[in-house]
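Take a look at this single chain, the form predicted alone, given in structure tokens.
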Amino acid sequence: MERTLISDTPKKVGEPVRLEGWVNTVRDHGKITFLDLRDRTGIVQCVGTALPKVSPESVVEIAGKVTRRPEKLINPNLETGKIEIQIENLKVISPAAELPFDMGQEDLNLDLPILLDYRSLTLRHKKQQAIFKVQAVIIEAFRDALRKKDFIEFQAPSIISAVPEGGAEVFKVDYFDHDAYLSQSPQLYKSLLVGIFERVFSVNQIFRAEPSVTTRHLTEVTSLDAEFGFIDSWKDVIEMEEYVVRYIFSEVEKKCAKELSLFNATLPKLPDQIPLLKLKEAQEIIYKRTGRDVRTEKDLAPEDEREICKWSLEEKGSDLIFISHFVTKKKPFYVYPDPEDPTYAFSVDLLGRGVEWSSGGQRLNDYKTILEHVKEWGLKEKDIELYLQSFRYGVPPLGGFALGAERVTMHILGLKNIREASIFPRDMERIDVRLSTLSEKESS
């Protein structure tokens, strides 16, 4: 007999039917026990008698026939509330040893260090499968948005040769008795292929050794990137970006109504345009509704982002905004600066309800102009050839915009940290294992 999935059960009511999947629950009543199985496509309730122990998350077959429930002991809240399995044989199949903790609670109350360091079991809970159901419609909906303009697909190298944005945030990478390093950003490729595709978009991951343990920083995190030719200015990369963001609300809002139920959760509230300010005018807002006086700092700290963010929400019904014109000295030096006052560049942020989602901006084309910029930079030549190479043969007009999908998961479900909605966080203390526990059995 054919595996039957839990989800096609209801429709074969009085059929027989054989069933694989995880021990969900088990609850024994003497000669009755009641066992709630679980496959990739939901949870039925299955009963029997004299049926061999079996603990929760052994993975088992069960075969029986499907039947109806009493009408008192319907469950309104399975999609199989209305049958169950009435079981004849159960064989388990790969036995599990006795859980750390109870894998049935509705919730999965635990610290964050025990549900990372018990992944490949808590990843099992529904809850936390829910969250990166919602990142993969995510990141799938800014592929699809972005096909939908034409654009192509490509996939970035992870290791470079040298650091063209400059900082020290970087890992370095022996390589073959050559120093490489881990690439902090697609850009420089993606601003290249803009001279041959016209438009391409990347999903890559991205690392940056930022000596930070926060509630919003991880080494290693999804770069959702888009770069496209023949703008006529920085705001169209706006429009791209605002267009794509919706297309990604709408699919998650479409797909999503289970995994947001479970959480809570709303999509944040958008209005018929995101609203728009410039750095100094965010600056101006935030000392008139707090008296800080920020006007004089050439960025936003975090706790400025979060009172944009509350003034966008109540004086425009938005929980995103955009924010523009950076100081051009503390952005890469592609960057376009603005003509009517070059200290400012053509470099926009999206903040979503309170943090930064995004990155972008219209970037510099012409290669005589790139060429001082890289000199003013401090950089070399020779680290970014490849890059110069292209612009020197002729690139239209270009920008794009980078989203970090962590980011985004964690304030569309509103985590309270952003290593939930990384499927396997890496951060100063982490790399699967605590780092410390590395440390202690190296020193015993």
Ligand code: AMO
Second form
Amino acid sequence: MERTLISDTPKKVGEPVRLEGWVNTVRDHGKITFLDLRDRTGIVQCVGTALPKVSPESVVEIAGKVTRRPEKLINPNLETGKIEIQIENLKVISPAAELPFDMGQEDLNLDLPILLDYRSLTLRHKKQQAIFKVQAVIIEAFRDALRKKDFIEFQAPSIISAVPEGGAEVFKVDYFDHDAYLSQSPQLYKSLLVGIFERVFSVNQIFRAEPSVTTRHLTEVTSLDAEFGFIDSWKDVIEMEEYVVRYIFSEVEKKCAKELSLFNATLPKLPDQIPLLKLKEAQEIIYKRTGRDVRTEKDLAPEDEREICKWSLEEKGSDLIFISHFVTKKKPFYVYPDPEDPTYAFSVDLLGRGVEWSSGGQRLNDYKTILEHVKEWGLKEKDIELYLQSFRYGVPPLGGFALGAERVTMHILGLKNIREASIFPRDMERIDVRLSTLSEKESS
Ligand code: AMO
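Could I see the form predicted in complex with the named molecule next, after the form predicted alone?
Expanding to the full complex; the earlier chain stays at the top.
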């Protein structure tokens, strides 16, 4: 008999079915056993007598009949809550060892290190799965939005020869006899490709050797990068980004109602237009609101980001806000200084619910100015030869942005730690499992 998916069982009352899946929970009431079976489409209650012993999370095959539940036993919280499966035969396909914790609860209630150390198991929980279903929708919506505007997807390399974003947050790779790095950003490649396709995007892993442990930093990030040419100004970049972000929200709203409700999450509030402030204006507001004088600072500290987001929600009814005109010398070499005051650049961050979601802006496209910046920023021309080559032969005025998929997911769902929004998070203390537990194992 063909396999029936759990979501199809309510349509098959009175019919025999063959189901396959995982044992979500087992409740043994002496002779009669209740077993919740889970597959990729949902959960259904199965009932049987004299069943073989079966442990939670085992993979099983159940042959049985779909029956209507008596009125008072209907479970309104379950999509299959009006029916159940009368088990005729249960076969264990792959037994599960004893679980280290109870997986059958609505919430896992585990400390984060445990949740992550047992990732292959904890991801089986429906709330954990929901996070990555939402993330998949976010990423696909990003792609879809840009395809609709004629962007083409490219595959960004992970091994690179120069550090486009500057700074020490880079992993050096032992690359035969040469220096190489794990990509911090596909920045130089996406800009270069504007000289070829006009409009490009990529969904790729980027690597940051973040030396500290925070709730918003990972060492490996899924970056949603877009770049396009023939812009009239940096405002075109903001407009494109706002379109993409709104598109993402509307797809999540359409496709993830169930997942959002598991987290009691509501999509970020947006007015007709996402507010935009220059860094200086934001600092002035923060000073007025808190008395903290950050007006001479070169960037926004985490508490400033939180404060300006609070302002944005209170004063503009927006969970998101664009901040532009960051200090040129604090930004990478490719930023476009504002001709009216070159101390500040046409660079834009998008902040959401208290945290930076993206960076972007207009880029330099004049070859001579790029060379000047390369020198000033202390880069070696030979390390970015391919990028320079592209601009030597003409690239239109361009700009773009990159959203961190984990940050977007985290703040849409209201997760407390970015690690929860990364399916296999990496940080300075973890690759798969905690590195400290590995060295304990080695020495024992
Ligand atoms: P930036 O370095 O700001 O910009 O990175 C873009 C976005 O990527 C995410 N992100 C991170 N998320 C978690 N942990 C990290 N360690 C981390 N680092 C970055 C954030 C951030 O806003 N080339 C530019 C983008 C551009 O101008 O197009 C860049 O890399 O959400």
